[in-house]
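Only one chain is included here, represented as structure tokens and corresponding to the form predicted on its own.
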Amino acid sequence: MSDHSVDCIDVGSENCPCYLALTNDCLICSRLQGREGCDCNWKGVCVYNEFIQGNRRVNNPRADFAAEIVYRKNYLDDLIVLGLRVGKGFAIKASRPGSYVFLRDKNSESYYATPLCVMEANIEEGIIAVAIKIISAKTKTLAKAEGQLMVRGIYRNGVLGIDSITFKHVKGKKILVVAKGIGLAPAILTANYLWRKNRVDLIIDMEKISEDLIADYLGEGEGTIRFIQLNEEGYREDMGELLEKEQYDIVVLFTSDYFLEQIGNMVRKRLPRAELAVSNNFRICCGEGICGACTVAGKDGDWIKMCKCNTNHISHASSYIK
């Protein structure tokens, strides 16, 4: 039988089944893996039936559409927000935390495209906001952008152990969430989902953000706010006791992948009890498992395309991190 801990983000989905179907490369389906017969774990609607069905065709491939740049705010020389307008429909799916979308100018080729995660949806007005780290090539072509950028979308994989933050049973629980760098943009969407029903506290490592930035786009809900600079030998400590003081149900770890396992240690050590969701640092290129930018070989040795690859149990998400 297939080994499930590991999971299609896209599965049940209207992308599904995608591209991966057309080649017995699909994630989930045994059929549509090449074999005879049906060993998946899968509890939706039938895979394989819904490829057949519809004729051996990609459900609704994710294709590029002009959003008009709205705003644009400088908050460092190297650090913007775009707000893009793309409809209320695309906006409802953007909500959710662990979206992200491909960006491009649109007189860039294909391959500018660039992964950037969802800072805010405003789903009245149809518009996302997106934070850019101007770095190299396409973050400066996109930070250059003028009247529209090109928007593929939405993909739903940025943070690994998804359903311990979404799934729908998440109400009244106490939830920590670390944010360091430009990983505040997909932890503001984490906090301002999760305020609605939790209390959820943010640890912030301000290093190359700026507070007008959070002052602009964290919303208001039951928690607290702390600015600790991770780079310094005394935080642990003071994570420590704050872990141990809190008792949380949830920590969401959205840093870089040294902090990830340090702080997952952590958390592992001692809040054994607590779910752990981290972002997802892999190299994502093509987002739809194809280009295997982002294969990883799992401990059975089969690759694991984390683009599309999610995991409940955290044990797995760190041995890919490391």
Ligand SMILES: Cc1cc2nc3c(=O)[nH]c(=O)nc-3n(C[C@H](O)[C@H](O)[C@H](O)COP(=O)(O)OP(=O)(O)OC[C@H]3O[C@@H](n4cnc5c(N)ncnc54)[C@H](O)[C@@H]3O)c2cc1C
Contents of the next structure:
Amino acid sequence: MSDHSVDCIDVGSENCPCYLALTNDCLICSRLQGREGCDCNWKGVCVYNEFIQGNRRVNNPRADFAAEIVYRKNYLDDLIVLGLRVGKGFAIKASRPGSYVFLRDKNSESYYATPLCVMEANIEEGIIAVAIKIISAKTKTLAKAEGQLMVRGIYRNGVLGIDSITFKHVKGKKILVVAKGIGLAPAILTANYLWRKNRVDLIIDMEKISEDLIADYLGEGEGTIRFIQLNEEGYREDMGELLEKEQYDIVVLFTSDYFLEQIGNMVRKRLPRAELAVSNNFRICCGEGICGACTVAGKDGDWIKMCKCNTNHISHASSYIK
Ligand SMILES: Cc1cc2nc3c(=O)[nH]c(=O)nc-3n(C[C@H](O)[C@H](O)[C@H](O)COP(=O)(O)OP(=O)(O)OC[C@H]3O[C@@H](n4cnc5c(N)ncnc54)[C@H](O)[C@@H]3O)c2cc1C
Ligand code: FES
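Given the form predicted on its own, corresponding form predicted together with the named molecule:
Starting with the chain above, the whole complex follows.
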């Protein structure tokens, strides 16, 4: 049985109740975990009531739809950006940091579905942009696709600790965003979103990323942009000094697990009161809390599905750094 103390990224959204309610595995609702009493901490619309009122069905299940490829730009031999016409409503939902979609070629089987972050959501045009690092079977197939791609989404859990970025009191907070490699794609969506209300400093490691991509998609706002090679030893000192000088309220990391741990530890040590949000680097296959690809063992011996679980507590967010 799931532990109701974890937060679910979909609770209270248009995708709640989800498939987990059907089998008494809801992450939030004690009734939908098979217990008699109501003792959840969720302060929004009652999930159990929604489930009963909705005839015990999944609300608004996410389904594949065909989206026109409106543009494709090759930035490097193994880095492309695709623009997909998804409609205004979908683009609005995709504009929130942490949004990602599953994409597959329409002639490919469902197991080719690839999780990819939204890098830009153009609401006026109803178009989203995704940056794809071409590696192996799934991404090579996507890169060759023509005409249309099948899209499923929107999924919300691309950033663990997302509440620290999207909560209403974020206005005026001083924020540092660190991105390396393809982590730049979700970093661009996040920085462009936060720049509307905040000062955001960026540290970018350009390894395997193109300057043109930054020029095309990164907007403008108050803050500095530094280009640092995280693989070089000297970065720790520079970053440590920067953290202490600037006293950031929030640090957001879009890097590999190795640097999440290294930089995450540095942030905890130098800025113990700062909130930390990190890219969700778990293996994600269904995104619905069903397949188990993203499951990790929790501290109490329970199982946590990292495609659904999120948290706004720094201690939890940092414990998710593998
Ligand atoms: C929430 C999320 C957002 C992502 N956003 C982007 C993005 O914006 N741009 C981008 O280029 N890549 C992104 N990725 C990674 C992308 O999904 C993988 O690179 C892709 O699935 C690799 O498939 P492949 O067949 O080409 O290569 P493979 O050889 O199968 O995999 C290459 C690497 O990707 C990992 N990987 C494979 N499948 C998955 C999966 N389902 N979930 C997570 N990691 C996987 C492998 O373990 C390996 O480390 C994201 C992953 C997640 C979970
Ligand atoms: S990706 Fe399937 S359970 Fe999380």
